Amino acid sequence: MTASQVRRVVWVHGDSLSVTDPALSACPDAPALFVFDRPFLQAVPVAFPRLAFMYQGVRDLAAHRPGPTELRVGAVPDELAAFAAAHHAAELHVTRNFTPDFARIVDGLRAARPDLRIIVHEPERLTSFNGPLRRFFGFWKKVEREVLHGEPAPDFPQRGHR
């Protein structure tokens, strides 16, 4: 089976709700799944407007991509494992998320589906800043010109430069 014949699915999470998401871009025709994490939502109060915003994001995403997009509610690793199995997927693509839950979910999915290859795509960087992050305002002052105008700030080195 060639790479183009491998059955793939995409996991879309709250930080990857974008038509330019790297995992979705790598697999535009693959079935995609967004899961409202029931255990998380039961443990952490999330305001209804935030949930509605995420739901609308999934709807917008589904309307603007060629592959099917599905939304479920449940334990994320279980839902992803079932989704991958239903689509006979050998690979699951996802864009990295820097939260502790991401690692927990990936570990749970690997335990549930050791045969499933998980491909983690790196998110797009909005800035070349690599320094310590203490307070948002100080960080924003350093990256504002780069983020808003594409002009690197003169007080920190660019990626690949010393």
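Positions refer to the first chain, counted from 1. Take the two forms, find the largest set of C-alpha atoms that superpose within 1.5 Å, and that set is the rigid core. The structure presented is a predicted model; accordingly, all values stated were derived computationally and were not measured. What changes on going to the form predicted together with the partner chain:
- Once the cores line up, the CA of residue 127 ends up 2 angstroms or more apart between these two forms.
- Fitting C-alpha atoms of each rigid part between these two forms shows the smaller part swung round by 31° relative to the larger.
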Contents of the next structure:
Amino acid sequence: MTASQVRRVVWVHGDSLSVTDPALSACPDAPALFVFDRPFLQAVPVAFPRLAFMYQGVRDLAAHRPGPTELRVGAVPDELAAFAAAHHAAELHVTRNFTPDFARIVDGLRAARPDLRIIVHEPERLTSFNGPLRRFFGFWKKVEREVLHGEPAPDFPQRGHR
Amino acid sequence: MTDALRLPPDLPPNLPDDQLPRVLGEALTGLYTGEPRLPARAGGRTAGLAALHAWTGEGYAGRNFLSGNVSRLSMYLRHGMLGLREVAAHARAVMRGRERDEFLRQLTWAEFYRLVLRQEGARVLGNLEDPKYPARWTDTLPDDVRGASTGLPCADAWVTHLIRDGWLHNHERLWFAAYLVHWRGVDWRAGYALFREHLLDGDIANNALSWQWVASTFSNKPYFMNQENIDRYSGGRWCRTCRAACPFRASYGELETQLFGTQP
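What would you give as the form predicted together with the partner chain, now that the form predicted alone is on the page?
The complete assembly is shown below, putting the previous chain first.
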């Protein structure tokens, strides 16, 4: 099987509800899944309009991408594993977010499906800053030029990160 | 792996809005608070792009006033329906001068908080630093706060707006947070949980770190306001007709001593 024939699925989470999401952009034709996280929602109070807002986000991307988009309610690693199996997928693509839940879900999925290759796409960034952070003011001084003008200063990597 | 064969999916991805509360409400039974109803603003990239394209930034200099023109794009950014880069590019194209720079600076807070979350992980859900005053906070959100029945028209309005709209102006968020943490002595995490429950833009990074900024566990001093500040930036919305015993009616110096003790 060549790379172009590898069966892929995409995990769409609550930080990536757009057709421009890097994982979705990489796999426009692949089946995509959004899961309402049952254990999380059982433990954490969330008002209905927030969930409806997210549903509308999934609905919008489903209407704007060539591949199929599905929604399920359940435990996210379990649903992703089942979805990948149902589509005979060898790869699952997702865009990283920095929440602790993301790492937990990816670890859970790797444990449940060691044969499934998980491709994590990096989220879009506003700046190229990668140094340590403490206060916004110091951060702003480092990225100000880049944010205001849309591109890093020519000497940014050398001078700007430390 | 028997679940793998389960079909059809739990939810169709094409429910029209008029069916959405009923069908999604049934699918998520027991998994949400409040009544099933549509959000005050529609979700999705299409709606987000419409809001972005309608945003000219005119009047953003008055952003600290409740009547000021603010973008209300945060819920689209939070869910990735809009990207920080395209919002920044739009602002560079349509805004001018100091208003443009200020909008871009505010937008950069979202990136800053995401990067702090990347750096700190789950630690952002606890105090990142010691509070900068002798704080003795209780864990529980008082019933009168949750029920918008404190008797303070402003504080009750902040909670009402939060629950009704899933959105609050930044100044209302700051006032409410300062009221809850400093005046009522409630741990910021109780306020964080209330915001997480209702805010359409509520996420771990912005939400937890903004509360910590007010509480002084991620800033050099606690944020607080007085009645004059509320009156000015709300355009007198509550103060002009208010008959409550106002806990905010004092100078900043007096309130600082009252709330935080004598400052070094």
